[in-house]
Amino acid sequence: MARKHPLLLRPFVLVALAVALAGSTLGAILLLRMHLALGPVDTTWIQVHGQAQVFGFIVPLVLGFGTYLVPRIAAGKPIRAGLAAPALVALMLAAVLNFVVPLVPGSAAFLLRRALALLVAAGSLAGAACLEAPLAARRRERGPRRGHELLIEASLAFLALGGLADAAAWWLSASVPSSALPAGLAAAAWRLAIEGFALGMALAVSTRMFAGFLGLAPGLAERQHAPTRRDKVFLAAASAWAASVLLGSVGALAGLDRLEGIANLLFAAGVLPLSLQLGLSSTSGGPAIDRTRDAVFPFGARTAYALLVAGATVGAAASLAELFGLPVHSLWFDARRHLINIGFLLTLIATMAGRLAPGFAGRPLALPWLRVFALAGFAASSLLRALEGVAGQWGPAELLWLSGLSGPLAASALLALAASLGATLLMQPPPGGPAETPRRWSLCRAVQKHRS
């Protein structure tokens, strides 16, 4: 059995949730300020909110669960555990500096932004190298590799590229301390980190684990077997997703809206088949599972992938209209981003965490009703935020008021999820509880082996 890493998962998750609460609260304040017309909002504060949610929350959280999951879905090979703590410390310090940036004037801001750039680059590269070790070990074996390992490799490459792009944005912005980040670099970095790293890891974990959690057929066969038609569709869709991330990042960096539109079309072409094979797939013909262990999981998983389909469809429709010269309001692309980030990623994270955190901590999920509220809150928040695209394109203006409620709702859902996961991970397991099961199981195997 793969060794647990109790000193890795807890600090990653706790740091990520703490930054998420600060970032989501800031986002809710900014959103309400704009909708209530209380005055102009500095672009720097909007980028601080985005930076906190991407490299302060999503990236550390996915890395933390990666330290627990990647060894288990990569043939039990160990991660480079020595790089985990430096990666977390670097990203945590970068998150702290991120909130301080708008408050520091003059020459101190120059040093602050340069330090933040170095920390983001170091944390992203160290985190990617930490999780890449099991995959490197699998390559050295020259044996058959499973399809989800390819998804993880692509995701980690996107994390490294995203961290470097984000670091470049902060480094260049230091020349004019009061300026916002270069929009192209920031957009490219966040696309690589969210749609590349976080979404790719979500697809890899779903491919490997949904067979047992939902009763679906496995996502990809091992490569020594002849690929089935389903495998070929999956690989083609995964290739389209990877190409969309690269093209979209290049388009954002170069300021080419047309290229970003093509990337959005490719993204939809990739994630729609993947969603139909994963969270939205039929469970008939799949393995039988114990559905009593987590009755909420099927609803959360299917809701998350339905919101991913919605976000991809909205982005593809808006991009296609733009390519044909039709007028498209920019708020549609903001709606796409939030349907993917809040709707898919946060809903899926809450769904998976409710199943994985108890297995890691060796005790039942604490305050499970808060997790249910978080799932419903993330889904509702993303749908409310999507109303701004409708209001911007056709009206009425009252829909913008409704979309403004998405910020406080998402912040409340994050607080609920943080309380449930924090209580689960920080409390000690009961004596003789689930945490001791692996030891007894190993002892039973040793006795059986001795008798044979």
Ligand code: HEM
Second form
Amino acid sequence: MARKHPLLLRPFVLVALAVALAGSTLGAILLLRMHLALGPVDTTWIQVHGQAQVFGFIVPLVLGFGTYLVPRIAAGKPIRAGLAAPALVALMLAAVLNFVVPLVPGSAAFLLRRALALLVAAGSLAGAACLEAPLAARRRERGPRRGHELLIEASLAFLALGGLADAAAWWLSASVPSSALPAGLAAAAWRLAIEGFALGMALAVSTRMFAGFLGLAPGLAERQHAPTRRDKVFLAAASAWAASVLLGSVGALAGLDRLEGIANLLFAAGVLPLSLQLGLSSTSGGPAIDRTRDAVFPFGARTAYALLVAGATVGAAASLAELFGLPVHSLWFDARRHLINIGFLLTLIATMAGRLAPGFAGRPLALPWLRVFALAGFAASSLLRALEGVAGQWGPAELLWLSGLSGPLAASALLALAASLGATLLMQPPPGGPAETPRRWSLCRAVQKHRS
Ligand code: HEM
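Please could you give me the other form, the form predicted in complex with this ligand, since above is the form predicted alone?
The next block holds the full complex; its first chain is the one shown before.
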């Protein structure tokens, strides 16, 4: 008989971390070459890095945590577990092909690109369908829906769209051997997958879990209650975020810079209030169920959301200046992207994974200082990276050197996180230690008690 909550996290995390190490090392090499003027950088390799980090690392990692978390935060309904392994295998093979494609000439490259397109579409659609089952079950119940469930639904729709856009980019690029991906299509796909799927899932999980882990009042009240002012702000902000993802990807696809600029402004208008209600909210009033279990968690959560605010603000300021016709250096947009990707997503992943992996593995976090190093490394790396905007816009050029160092720092932080999580998940639990601890459920019950 199929288990209601199958434990799928391990293979997803291991595949994601392996791709992440390769993708980050490549990114660090590219960054050093660019910022230290060590030599030319081929666009194809930049795209290989982007593809690896987005569809080889972040998407499988978030899907993996989703297989574990979504049933638990969507009324205990099961996922479509049969789709999880095919999704992971497809995304893993797509990641391998991604690194191989630039090395293969001629008609073989044509076939590899087309195969990659089919794999990435299949992996994304299967992954989205796998996690959508609990939400479909909730819809069928026709009961009141919770805010975090709506966020997950939007995120999964963005994953499906992102996967299709990415597949289209690879499919079309196959007809011109050794060409780069169509830039607009690839940028649209990556925006949908990162700012839509991964960020939306991070917001949903924060909305549901921070009440217990940080002691915040739970976000987005259930629909049967009259919405409070806080709920209304939250819903308006979440709608602005969703609209920004759609507008930004359409802007990228159509090559409309002004539309992308407006999307960046909307993104900030959505993300700032959400961050103030989640990671940057006051901790008074909520249940302090878990605050003492992981002393690092509150620092990590607050740092991640502060960096998300920084990324959104940098993007909004640069876009506003551009809309007013002022000269804006393009490196600001790379700084925005990596403040969100490394600063927010990776810092939050180190924070959440370090907290969840021990509960999953039934043993304490292995090598906990490596997780602290990873967390500090991601935060520092994203701030150093943002210096490239200052250097590009006003100089001095030496700042580019400092920004270049952010690459090796982020890559070593990832190595540290991979070592800590890998050791936690792969080592045997202590004799008699359960793989699934009942404490998680007591946490859910405690949150529900607080709500009622
Ligand atoms: C480990 C640290 C990282 C380093 C050193 C790094 C480095 C780079 C470099 C050098 C570029 C090219 C920038 C340019 O063209 O001006 C780039 C682009 C990009 N990076 Fe990263 N990156 C890192 C992490 C990440 C992460 C975690 C993600 C995704 C979650 C990501 C996604 C992207 C994307 C989508 C692009 C755009 C590629 C393109 O436009 O073709 N990067 N990165």
